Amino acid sequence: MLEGERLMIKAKNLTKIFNSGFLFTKNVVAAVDDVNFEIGKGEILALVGESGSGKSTIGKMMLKLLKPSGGQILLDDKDIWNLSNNKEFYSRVQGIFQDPFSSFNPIFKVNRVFKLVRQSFKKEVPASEWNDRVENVLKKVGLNAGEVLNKYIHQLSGGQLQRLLIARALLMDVEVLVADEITSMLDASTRVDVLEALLSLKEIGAAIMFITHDLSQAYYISDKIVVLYRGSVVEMGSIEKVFSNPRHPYTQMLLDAIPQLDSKWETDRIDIEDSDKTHATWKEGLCKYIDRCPITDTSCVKPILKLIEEDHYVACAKL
């Protein structure tokens, strides 16, 4: 299968600069710095990082919540921000946050919501033909209708609406899926659940950018990953290839810092930022994870990605 075939949304040259202070005092912050990366059709690519490393800046450009300083984002190879249909664009591209009681207008039931889902949508659908489709959504997602239907959204659980809102999605028949952080406010025994769920969307063919601090979870649902710090892109690749053959120091880190259920944590793990190498400080056109690196010297200039394996780029000068 040809690349144009299976291609939905790709960022290219992606970058967010963010201004802060006043007058003479005043800063520029690459929020998201040249980034780029595609997701076909039925693919889960997994954002990775720690907090402030612009994973849900870029999440709110594919959703045309932020407008990019540079580059593009390119739906089936149109840029989203040429698109003058935004009820076309939600109709194809949806987000699913972090807080679910947020997405929700809490005075209506769960059966208005769906309602004006279809008068918005989907009108072609018969009214009877649309209740049965969302009563079997409703199946997939592990809910059930009778139960959920005829109530408001405070006397749901955070879980069941992470999972309304996957078969929100799945009514629509969306193309692509922003789930930010979609697991994060919810107790364990219920993320199994929701990222099931998050699956049946993979099944119609959705390309999905699952957004996430959890590592485990991003193995566990992902096909591929980006790996950012500091608004960079430092790996990337198949999910399989970057977990089994980290290359990255910062991947690497990152990957030993996830607790593992068959041994106690050992307090004498490596902390990069511990390290007793000599940190230098960042400098425009060196490598911004130069002052926690234990393999770098001062001289370390800022990389680009390149291939070290079939489906595996690295953004190292060391390697």
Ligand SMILES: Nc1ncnc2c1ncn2[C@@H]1O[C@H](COP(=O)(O)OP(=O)(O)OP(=O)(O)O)[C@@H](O)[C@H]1O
The other form holds:
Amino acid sequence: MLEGERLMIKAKNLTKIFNSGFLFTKNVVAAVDDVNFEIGKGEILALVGESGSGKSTIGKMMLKLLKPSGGQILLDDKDIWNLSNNKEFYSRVQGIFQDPFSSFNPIFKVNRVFKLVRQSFKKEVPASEWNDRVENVLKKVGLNAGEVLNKYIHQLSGGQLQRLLIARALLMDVEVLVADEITSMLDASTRVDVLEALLSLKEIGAAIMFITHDLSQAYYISDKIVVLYRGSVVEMGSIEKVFSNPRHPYTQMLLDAIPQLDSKWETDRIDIEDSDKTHATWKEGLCKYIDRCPITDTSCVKPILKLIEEDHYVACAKL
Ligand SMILES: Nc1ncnc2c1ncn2[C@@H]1O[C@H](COP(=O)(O)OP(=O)(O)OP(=O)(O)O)[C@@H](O)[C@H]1O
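Other form of same protein, the form predicted in complex with the ligand, not the form predicted on its own:
Up next: the whole complex, starting with the chain shown before.
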């Protein structure tokens, strides 16, 4: 557990239920089911799990884009939904998503984007000093000010735009960043540049939630990992411990899909695809992994997350 000064953001019993359809077609999905985690200052937490496991829903709740059905997100020990000043909230907490184009105004040049950051969040910085800061930050994320500042968004590549968004977060001195699949539209070499840029945010002490399908990238960049399965945490802990000693059969299956850890993100992307199981055997109160689990006796009750060694938790009734 992180305490006091080191803790930046925390999810406490976080839950999101979606209701869709009507009458006979009514569908209730527990997209996020009683999830707990903490991210400290200067820490990167990878959130992994297959499609539909609830990763983006957690990211959106951290960004106040979706209200939890239960539980809380705590920033400085305060529920973010009780913070009335959203401008202040978004000066501290920012998100970057898969498609960077949607985060920019297409009629602005890059220069204007950064001017607006100063006007909105850093008025106290004199214009000349701001220009120096912009240049330094661009250098930090591997971009050349002369090459990008005078361009429109459509004149830049996806990788350049993702790095501009990281530069913007650096200029704002953000304290929390939610990065949701930010490299999935990029080629392998550009992905490395974006991950390196993300590390510069860690250096300034930001707490980063790194949402990904790609376990190799998670391993390369993160300090901690949370493995989600159908909205529940099945395993979490320090990245080294979970990767070297995965205990949940789902995590073991995911890690078995990575051919070589030492080649990490240089290899092609390793996807975690939904195996489209029907969950035929699963009933309320039983383990959600029951239909896919190689070690169950089909009566495993819903497990609680147990500490099995320092910085390593697993939710499996068989352990
Ligand atoms: N607005 C919504 N209304 C109803 N159900 C939703 C809504 N948003 C998400 N869901 C459901 O919640 C579950 C979790 O979705 P979420 O997008 O968080 O998963 P994910 O792990 O981010 O998936 P992906 O990797 O494909 O982005 C899924 O079953 C999804 O269908």
